[in-house]
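One chain follows as structure tokens, the form predicted alone.
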Amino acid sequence: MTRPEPALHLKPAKDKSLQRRHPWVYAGAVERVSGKPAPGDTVRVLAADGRFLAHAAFSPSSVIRARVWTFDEAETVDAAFIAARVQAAVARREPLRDGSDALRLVFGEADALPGCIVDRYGAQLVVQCLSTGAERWRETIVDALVAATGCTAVYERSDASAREREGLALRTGPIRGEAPAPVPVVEHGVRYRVDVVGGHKTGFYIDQRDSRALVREHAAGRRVLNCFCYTGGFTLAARQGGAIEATSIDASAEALAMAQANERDNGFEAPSTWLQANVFDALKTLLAEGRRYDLIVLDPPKFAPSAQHVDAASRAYKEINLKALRLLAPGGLLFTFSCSGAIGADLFRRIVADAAVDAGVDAQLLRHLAAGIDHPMAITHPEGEYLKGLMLRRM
């Protein structure tokens, strides 16, 4: 006799943003689990009346109970389905390889694949298995990534906190090929080198490819100010575009030493102004000393890692906002971002409206700034909007 699939069975009435394809399931929405499905196994999510709903991946230990990869009954989860949707990513992506080696090949529940993260620099992956259904398929999804892009050398950055909340231990090092050295990228004519052993995220922040170019068309003849520059991304964009000075501030001693570097492979003629220092200490004397820039881009870490710390980031947002548009000058523009998924778009604009107001200065909105299309979001999951920003002009 064949043993019956395992299944979630849904609460009366918890079955509606399924119904919408939300691709989460909440702890709390789960009357009982039927079966004994092992953290990443496929269970059949049912409603209370007993009516299918999807195949997803299990999580015993994540309020996110179930992550969903498809709502066909007649699908089959298996290592066919998921090289299938591995090989559909990256082919989705291939015509956005023109003009930079760094690219987002695999995007979570926007591509299918939750909680599974793939970045490419150049011939090295960067992989992330954040939830456990990637975990569990770990595996098939390197061996498809190796199979669509050719690339033989795979990393593993699985250390984000979301993986700790899916009851996972972090883990790091090399799935194919050795631990790499920094590896080269080219962005819009722009070298960089990226750590993906030990920088941030996978190693540098592709999704903000696009707003770097805006920077770069917008530097000319401008006085430049980076903060938060990590590796010195927008400094390096504003330079090529002609900023005539630039002032770059970070914390990390080896960020700057990374971007220093990747200064000197561009060969820009004088080196810029590299501060390390605490952001919100940092603009403060430079207010004190009454600096001026005309061009300052604000892309500070998350702020709100979660719905708890949203008053808090809410502050910080509004302080550094507020000092930056002092700072600025007249016909100054704001590159200013947030990428805490907990700060909501119109939350974010009304926060930097806030500061401009106590700033006492006037502004105009020019563009609303997301990650770049090699970051989409899937249409009935607004929790994959993570990054924000506005480009802002001072009157």
Ligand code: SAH
Second form
Amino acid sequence: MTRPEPALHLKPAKDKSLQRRHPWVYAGAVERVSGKPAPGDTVRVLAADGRFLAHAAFSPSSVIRARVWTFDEAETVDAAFIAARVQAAVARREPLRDGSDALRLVFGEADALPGCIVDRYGAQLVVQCLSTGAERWRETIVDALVAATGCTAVYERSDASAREREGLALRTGPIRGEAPAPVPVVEHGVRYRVDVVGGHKTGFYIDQRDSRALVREHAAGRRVLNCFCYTGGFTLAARQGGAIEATSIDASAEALAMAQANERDNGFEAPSTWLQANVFDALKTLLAEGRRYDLIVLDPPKFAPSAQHVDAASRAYKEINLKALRLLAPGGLLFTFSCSGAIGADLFRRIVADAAVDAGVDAQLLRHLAAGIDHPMAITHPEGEYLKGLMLRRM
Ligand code: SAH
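Next block, the form predicted in complex with S-adenosyl-L-homocysteine (SAH), ref. the form predicted alone:
Entire complex below, previous chain first.
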């Protein structure tokens, strides 16, 4: 006799979000668990009346108690299923390889592989397994990636805090090949070195690719200020686009060292200043000194890691935007971002509008910005939206 498949039985009326194909089952929706599943095991998610809703990966310590693999009862979640999902995600990125060899290949829920992130830098892959389900199928995922891409170097950066919420220890290191030295990539003609071992996330903010291209397009003849510059992504894009000078600020000495190495690799000639400083203080100083810029980028870290940080984060976003708007010369452009999932696009826009009012500056909204199209979101999973930005012009 086969053992009955483990199941999550939902409370009455708690099936609505799954009916709408939202891929998460919250702990509060679960009435009981049957069949003793281990973390990462596939469970059947059942409505209170016993109706089948989904096959999902079980995560006993997380408030997201299960993440859906499929809403189709007829499917079996096995190695072939996972491998096919990986292969499909990689195939969807194939047309996006033009112009850059840094690309997100797998983006979690958006690619129906919850908790699994894969980035490609040239021939180097970087994997993050951030859920029990991704952890359970880690070997299968890596084999499928190698098969689908032909890349033989795979490094793991499963060191994001999301893993702790899943009850998983952090883990980093090579899975295939050696730990790489900084990997050279070329994005729209600009060379960057990516530290996949010690850099942020998987080493580079691939998600800003389209916005870097937009900055490049508008940089000609402008004096540029790039705040929270990290390894120089926006600065070098602006210089490639013909910026006449650039000032870049970051608190991290390592990030600035890498940024300057990147700048040297490209051989740009216009004057460039790299400041190791707290942006909040530096903006005050630049204002006091009477400086003016024609293009400013504000791409700070996540000020609101969760909903309870929204008020403090809103004040911080407002402060930097207010100062940046004052530092802009008339006709100057502001590219301003928030990567806090807890700050929605509407709220962010209101914060920036408040900043303009308090700065006494009139500004036009030219564009809404978002992560590049290698970072899709599932339309039924609004939590997948994190990076939002605005392109403004000071009147
Ligand atoms: N704009 C970057 C990514 C920014 S990541 C890119 O496109 O690649 C956030 C950066 O802000 C990190 O490099 C971090 O060192 C820096 N940082 C965080 N808080 C800061 C502060 N208060 N002042 C200056 N830099 C800060």
